[in-house]
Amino acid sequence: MGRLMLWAGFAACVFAAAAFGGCLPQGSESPVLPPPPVQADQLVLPEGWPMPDQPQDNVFTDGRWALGKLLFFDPRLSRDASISCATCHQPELAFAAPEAISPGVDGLLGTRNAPTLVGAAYAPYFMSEGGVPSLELQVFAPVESHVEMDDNLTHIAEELAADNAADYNALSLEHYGRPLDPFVIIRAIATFERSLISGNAPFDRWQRGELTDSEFGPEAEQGWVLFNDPELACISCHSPPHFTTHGFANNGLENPYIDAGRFLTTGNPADSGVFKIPTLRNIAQSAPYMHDGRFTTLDQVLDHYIAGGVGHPHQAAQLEGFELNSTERQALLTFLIALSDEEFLNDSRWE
C-alpha cells in the first residue's frame, strides 16, 4: 500500500510530540519562545485576506521563516541527502512537482501525486484524506515515509546541529530559544510553508479593479461566467478566493479507487473513494492532475468533468456531466490560466 499506510505508523508519535510539547529530552524544561513579531515581512498576504490562524507555539515571524526555508531547502532532511522537501514541492511549479508520483530515496515510489503547497496556511488538514491536522504534524509523513525522504527527524537535528558552517543551532536558539530538535524543525518548516500565499493572479486583480475588462478578456471573462454556472457546478467545490472549499469530494475518477482515500482514516466505507479537493490556483503550473497524477492536461481533466465520471456509488452528486462547444471549451480553459499567479511563481523569496 505504500504511503497509504503512512498514517498508522507514525500517527502516535506525531500526536506524542504535539501533546508533550515536540520531542523534548527527558527532564529539560518548557521550550522559551519569543514575544509575537512586531511587523513580518515575509508573510505577504493579499488584499483584504485574513491573517491565517497560527498556533500559539508558533507565532509567524521573519526569523523562523528563514530557518525554515533553509531546512526546506535542504536535502539532508532525506536519508541519503538525495532529496529536500523542494524536490517535490517546486517553487516554479506552483511548489508542486512535475511527476504523477514523484520518486523518493533509492527510486521507491509511493501512491499519490505531490500537491501544491499553495495556500496550505488556511487549510484545516492535510494529506490526502485529511488525517493530519495542522502544518506542523504534516512535516512528519514525507520525513519518516520509507518510499519519501525515509529519516527520522532526531537523526537529522542531530547532523544538522553538527554542521557549524550551516549554523542551524544558532538560529534555532535565536528563533525558538532551544537547540534544533525535532520540535523546531517541524514549526520552522511549517512557518516556511505558511507563507505560500498566491492572491495577485489577473483573475484577482481583475476582481480589484486593477485590470479593466478589457485587460482581463473577454474569453477569459467568459470562462468565469461558465465557471458559475450551476450546470457545471466547479465553483460548488472550487470557490474563491482559494479556489477550493476545504471539503472533500469522491469525483468519479474509477471504480473500485485502488486507493481508498479518506476511508484510511475514518473507516466510513461511505469515504472510500473520497479525497480532499484542491486548490485551481496556479492549475496551469501544478501539472499533473488528480491524486494519482493521472492526466497531463487541463484538457484531460475538463474531458473527465463533461463526461460526468465513472459513476461510483458515493461520487459527488455534482457530477452529471455537461456540454460545451468549441468556443465555451477555449473560454474555461482561459479562465483557469488566469489563476496563474506570475508574481508568486517567480518571487525572489524563493530563491
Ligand code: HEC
Given for the second form:
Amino acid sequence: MGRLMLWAGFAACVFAAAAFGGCLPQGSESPVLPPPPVQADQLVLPEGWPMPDQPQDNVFTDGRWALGKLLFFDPRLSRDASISCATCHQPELAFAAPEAISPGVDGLLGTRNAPTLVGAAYAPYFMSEGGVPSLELQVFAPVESHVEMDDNLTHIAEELAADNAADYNALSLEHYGRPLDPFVIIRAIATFERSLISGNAPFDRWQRGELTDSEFGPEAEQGWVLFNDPELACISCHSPPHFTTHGFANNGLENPYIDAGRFLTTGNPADSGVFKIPTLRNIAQSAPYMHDGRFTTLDQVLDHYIAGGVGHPHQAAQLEGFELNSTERQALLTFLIALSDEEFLNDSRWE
Ligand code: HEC
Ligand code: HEC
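Let's compare: the form predicted on its own is above, so bring in the form predicted in complex with heme C (HEC).
Now the full complex is given, and it begins with the chain already shown.
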C-alpha cells in the first residue's frame, strides 16, 4: 500500500509536469519547443522495427538524447550525490543491476529487483505492477523514492543548472528552448531511455537470414523449437520481437505473495500476485531474475517452470510443469543465451 500512497503524493505535480510543463512557478511561460528532428543518429532501429511512439512534446533528437545521457549517468540526481540511474541500470548488464535488491542512498533497500531497460521505448507501461504509463512520468519514481535516490527534481534542477561546467543550462536551452527544470529532466532522460533498443542478437540475425542454421547452431535451434512448444508455453507470454506480450501474469512463484504486484495499482483482488511479463532479451546478462531477484541463474528459472510453479490461485493455467532431458534442457538454455545482443551490450553510445 505504501506504493499507492507514494504515487498519490506526487501525482498532482507529476501530471502537471507531463501535460503542461507544470511544477513551474506561477505565471511561467508555456514551453517553447524546438522543431522536430532533422536527424536522430542515436535512435538505432534493428532492421524492420517500427519507429517507437514519442510524445508530441518530446520528439527524439540527438541533442535531447545527449542531455538525457548526461543526466542518466549523473550521481547528483541522488540526495548525497552517490547514486545515478546507471548504478542500478548498468549498460554491460543490459541496464539491470547485479544484486537482487540494489541499495539506494544510505544503503537503504527497496523490495524489487532493478529490471533491464531494454525495449522500454516499446512498452505501454512501466514497473512490475504496470502502474506508470510513460517513461517521462517514470523518472519521478526513482528520483523521489526514499529507498532509491531520495531527492526531488526541483532541487536537482537548481543544483545542476548552477553548475556551468556541465553546460546543463546551455544544452537545455538549445534542445528544449528553456532552462533546465523538471520538465526538461524527465523528458531528456526518457529520450535517452528510448534509445535502449536491442534487436541484433544471434536469434535476430538467424531470423533475418544473416546467420546460417549451422552458424546459429543446432542446439540453439532446438531450444527455439522447445520455446515454441505448447507444453512449455514460454512463447505464450514471452513472444517475439520483444519476448514479452506486454501483458501481466502470475507465474506461480509463491503462495501467498509478499508483493501484491498489479493489485497495488488496480486494487482488483484478481490482480494480486500478478506481475508484468518481462522481456527475455539479453536475459543472460540481467540476472538475478523475477520481481524480487529470487533466482540467481537461468538454471533455477528453468527448475521453477519445469516444476510448474507452486500453485497460486491466480497462477496462469498454461504453467502445468513439463519434463526435459538433459539435451533439451541445455538446448533451451542455449536458445536463451542466443538472445544476448553483443552489439547492443558493447555499444560505444553508452560509454
Ligand atoms: C537504487 C536502485 C535504482 C535506481 C538508482 C534507479 N532505479 Fe530504475 N528501477 C529500480 C527498480 C528496483 C525498479 C523496479 C521497480 C518496480 O517494478 O516497482 C526500477 C524500474 C525502472 C523502470 C521501469 C522498467 C520496467 O520495465 O517497467 C525504469 C524505466 C527505470 N527504472 C528507470 C530509472 C531511471 C531513469 C533512473 C534514474 C533517474 C532509475 N531508474 C534509477 C531500481 C533503481
Ligand atoms: C503465463 C505467462 C508465462 C509463461 C507461460 C512463462 N513465463 Fe516467464 N515470466 C512470466 C512473468 C509474469 C514473469 C515475471 C514474474 C515476476 O516478476 O515475479 C516471468 C519471468 C521470467 C524470467 C525472468 C525475467 C527477468 O528479467 O527477471 C525468465 C528467464 C522467464 N520468465 C523465462 C520463461 C521461460 C523459459 C518460459 C517457458 C518455460 C516461461 N518464462 C514461461 C510469465 C510467464
